[in-house]
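Only one chain comes next, encoded as structure tokens, the form predicted alone.
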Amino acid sequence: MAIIAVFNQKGGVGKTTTALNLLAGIAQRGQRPVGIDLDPQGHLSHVFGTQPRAADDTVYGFFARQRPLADIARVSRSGVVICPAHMELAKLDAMLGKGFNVVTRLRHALRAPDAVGGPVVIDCCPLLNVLSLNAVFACDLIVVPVSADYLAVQGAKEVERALNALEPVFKQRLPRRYVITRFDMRRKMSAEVVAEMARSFRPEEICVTRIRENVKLAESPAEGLDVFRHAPESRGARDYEALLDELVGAGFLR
């Protein structure tokens, strides 16, 4: 079972866009994947339709009740399965702390002979806390949405100083990409970005599928729909499903 955290520790950057796409791909491959929703704006969780009113029926009642996955999961009108978020997750680090029990709790259910199947995607808040670190400990690969601007890429590298500093704890290098958002060749920025990123992070970890700036796939979300259900032919749509192919390939997904 593949897990993916997608990640950035800047906002706006195209993180649940990305999340959604990705789940929505891979539902259209014939897998039931499971979408957790760890960003207490609970975007992801409004475009799927899964938003409970009780906050024990989110994933804050799996850390903060220790209710099982299984329990707050919710299928969704496009047949993802969703364990939602709720407001009442920004209150986890003043309660829980980052103890080493803590930050691998999603690692340990998500891997226990009774968990939910399918591939997972982990939407993260856009902050180094008991929610992000979580996805990172219990994940196979980070994937970093960089939308074609400075502090983006500032945001990324953010990321790559954090994973490197935890890579004694997992003796290993954490396994990473870094996909280009928003990207517009007509534009100076996006060249400079391209560019930056190439001096900043290894070219292997660096998707060479971008996901172009595309009306459609902007407004998706407002029409609660992945781009693939609301526009399946436009250049939105055949960017993720390059973004998946890629991900594939490297044997991340199947």
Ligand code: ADP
Given for the second form:
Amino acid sequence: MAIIAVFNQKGGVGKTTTALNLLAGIAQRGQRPVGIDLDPQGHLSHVFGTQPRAADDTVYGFFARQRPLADIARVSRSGVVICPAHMELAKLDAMLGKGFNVVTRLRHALRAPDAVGGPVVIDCCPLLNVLSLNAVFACDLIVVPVSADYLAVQGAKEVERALNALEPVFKQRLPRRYVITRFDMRRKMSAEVVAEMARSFRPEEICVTRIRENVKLAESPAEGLDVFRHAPESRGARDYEALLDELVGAGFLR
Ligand code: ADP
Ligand code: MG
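Could you present the same protein in the form predicted together with ligand ADP, rather than the form predicted alone shown above?
Time for the whole complex; same chain goes first.
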């Protein structure tokens, strides 16, 4: 089973857009994916129409009250299983600390013999906090969206440093893929970002697929939809389809 964490310490780079459309694309291919929303802002949960009022009915309950993931999981209208977020998640850092048992809790739940079978996509918040560490420890692949602007590349370099610093714990290089998002060929900045990425990261860890700037991708969440439902013929749909193909080709997904 594939577990993908979508992470970047910078906000607004396309993490939620990427998590949403990877989940939707996987569902379209006939599997039943599980989305886990680890951002207290709960944008992913909101798009899927699953935002419970009680914190205990969300991943907060999983971390703070030891509730099984199966208890908090909801099935969205589009057939994606989603473990929703809650604002209270922001308190978990102070409550739980960052001990090894704490940061491996999600890993144990997702890898238990009775765990959900489908591919898992985790939408992280823009901080390397206890929740993001749980995602990093749980996953087989970290997808790092990098929007085509200068600050996003700086954010991605911080991710690279943070992941490398964790390597002694894992005793292996954590599998990762950097994905350029909001790419616009007409903008000089986009070409500069591509060049800077090529200088800064391992070439095999930069996705060939680039997610282009596309208004349909920005519009669809407001309708409670992923891009495949909102605008199946759009560039946004084609690009996320290509990203899925690339991840399948690399052996991260079936
Ligand atoms: P994050 O989760 O990293 O904070 P989001 O996925 O919420 O980032 O994206 C930030 C903003 O950029 C949102 O308004 C989203 O609709 C928009 N956006 C993301 N990707 C694209 C894209 N490829 N084209 C146009 N707008 C995009
Ligand atoms: Mg987000």
